[in-house]
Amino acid sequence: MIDTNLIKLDPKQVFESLKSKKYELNLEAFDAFELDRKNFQTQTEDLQAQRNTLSKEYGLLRKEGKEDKTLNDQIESIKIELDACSQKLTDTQGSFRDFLLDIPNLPSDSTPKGGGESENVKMRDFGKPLISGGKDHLDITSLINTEAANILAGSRFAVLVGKIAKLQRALIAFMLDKAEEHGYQEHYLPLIANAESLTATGQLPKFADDLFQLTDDYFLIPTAEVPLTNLYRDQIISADNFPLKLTAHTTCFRSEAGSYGKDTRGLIRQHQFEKVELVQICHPDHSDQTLESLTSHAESILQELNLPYQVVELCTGDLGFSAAKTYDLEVWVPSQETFREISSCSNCTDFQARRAKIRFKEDGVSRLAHTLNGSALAAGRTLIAVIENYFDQHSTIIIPEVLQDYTKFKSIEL
């Protein structure tokens, strides 16, 4: 949630800002809200003083033994018209905090300005691709099995088999490993999360669609960003200890409904897969910088496993909901002949902690902490990338070397 302190500002300046994100915010709508707001918030403050103040007189004279049938009656109408002022102005809130929830976080002045995705800008990249329009990977194994996966649950669903299932695994502990090894705490954590979590995060109610509803108040978590960021809902954190530096290893679950017809084949796209996440709580002075290390420690996983990346900062125009500024990294997948979003680190500055209250104290002064979060990285994807990438074209996946290890095995024989 944005602070509405900016729009009293400089409403046009908001309004501008927004609109960068293809978001046009209602100010006459916005002005019409703060203005019943005051006036049903002070005729419900006025109406409490006549209230206490009368009944005060009112239980003077029942100590002195005395009975004032009119100065009953007229405490008993204010009463009334109290409990009707304070319903509209508890309807009123509700219906400005709906609108608010509505906004999206503000892009950052560092941001660059851009409608959509082919105004991103590259920032670096890393190794260069050395295969090119090879084989898809459901086409260089049969381990992984969407015809199974359909007849189990439908489409955009993989069974993993043998090998493949344990190249996996050892992604995610290979992952794991490097989070701990940048300072991260690993957390194992509810798949299901409520709707109060989904909110603070911005999941909700702006993309409900996208999202597998269980009950009226559950929902399947579709990144473990919503879990970890709300550990520390509703708390007052010692800014000794920032920066907090939380990982987990969860199955994700998204409805993708927004991408009907897009990569339906494969891992790419699924209603279900695994993820590595990490989350850092800071103090605002250094979200900045935070994002720079952040980006930094998911880049390693992609460089200890030799894989060609690119990263990309996303302009205002291709942000997310929540995100102020975004680097994503794209992997190369040599079957499609291009990069693809492996990881997107996000600064979500103090907008999801102003909808989780999550704030520290700064010279006795409470302050709202900043949040951000990122891929470390997308298991599918990345399985992706070594099945393609390490195929030597003939009959074998070499495992990368950082990972025999943990595979046990250095190739896979097909």
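Quick caveat, the model's predicted, so the values are computed rather than measured. Numbering follows the first chain given and starts at 1. So that the term is clear: the rigid core is the largest set of C-alpha atoms that superpose within 1.5 Å between two forms. First, how it differs from the form predicted together with the RNA.
- In a rigid-core overlay of the protein, N26 has its C-alpha displaced by under 2 Å between the two forms.
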Contents of the next structure:
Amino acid sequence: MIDTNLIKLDPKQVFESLKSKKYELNLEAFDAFELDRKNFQTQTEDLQAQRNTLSKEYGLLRKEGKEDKTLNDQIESIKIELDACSQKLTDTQGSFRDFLLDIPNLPSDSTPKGGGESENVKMRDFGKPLISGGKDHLDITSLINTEAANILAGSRFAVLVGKIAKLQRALIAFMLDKAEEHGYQEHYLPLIANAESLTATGQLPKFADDLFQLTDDYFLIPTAEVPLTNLYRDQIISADNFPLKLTAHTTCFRSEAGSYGKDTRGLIRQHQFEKVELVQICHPDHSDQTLESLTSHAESILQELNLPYQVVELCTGDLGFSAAKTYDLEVWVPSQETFREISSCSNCTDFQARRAKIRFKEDGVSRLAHTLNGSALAAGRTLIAVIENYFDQHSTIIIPEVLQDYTKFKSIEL
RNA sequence: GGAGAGUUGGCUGAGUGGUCGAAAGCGCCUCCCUGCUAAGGAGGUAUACGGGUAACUGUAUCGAGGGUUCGAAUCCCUCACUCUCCGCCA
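Requested next: the structure of the form predicted together with the RNA (the form predicted alone having been shown above).
Full assembly next; the chain just shown is listed first.
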């Protein structure tokens, strides 16, 4: 949720800022909601105050054994009025909240302006793509079986077999160990989250279609960002502990309703994939620099795997709902002769913290923390990158050196 | 899944219909006293939202939601969680 005070203070600026993120803020509706809310709230509280004093009076009279019919009637009529008024207040607050939950986070001042993907800004790169074209990962190895998965579940799933399955496991273990080296505390988490958690991090109510819903209040998580961030929902954190650095490997589930026809082949876009996630919760003054360090932690994994990648800063038009600033890490995928997103590192500023009520105390006042998250990395896509970039173009996938302690083998003969 | 007990402020813990946002103790903060890392004294010390330039002030919150009542931490219902016992299971 964005700070409503900002809208009150400088509506035009907020409007323009959101517009750069392709969101048309309805200022008239906002004003109307705010006015209604204020009226109904003051009125309700006023009536409650009246009821409280009159009830006290009534009680004192009662104690003396007296009755007062007028007083009784007065209380009765206040109650009727109060009921109506507080109902209106509840309704207004509900619709106002729905309205606010729909508004995306404001882009940071430093975020480049732009309409979409093509206007993202390349920041830096690492390594040189050595292989271009050639077989893709499905053609390289039969240890990725999409036909079998299709029988088991449907499209956009995969069965990994033998050394490829183990390679993915090695990648995950390696990533978690790197995260630990960087000071992140590992977590094992529920893969199911409730609506409240998903609302706090911004997936709900707006993006319900992207989620697999199990029952009324059970959803499969689309990312470990949800449970990790919600670990601190409704809490006041001691600022001494900042920054909180959390990590977890989880399976992620995405229904990706909007993406049919895109990346239909291979492991790029799946309903289910493995990911190691980094989350930091920090002081608002430090979140800019925290994003840089969190991104560098994700990058270090690609560097140690010696995979060519580039870092791209998303422009305002391509920014996610909860993010104020985002760096995408894009790894070289030889068969596609292009860089593909393998990690997305975002500063969500106080947007999630406001929804989740994640606060800390400073000089006796409680303030909202800033939350950041990033993949380090998406394991399925890293697996593709390793297979394709380490394929010798004949019959062997070489295992990157840093993974060999984990796999216990040095190559996969095909 | 069955039976029972419980859930109060940072912590311990009192409170079974009104004067209770809540005793007392601990902790913490400020000040006083004290020539010394102690003891004593005074005051302060929840969260959220609203009104007000401010001093200040209103409302709500005693696990959550609903109900009874002029009035609910206190009575009733539903749910969640914790603990104990039984059953079942990885």
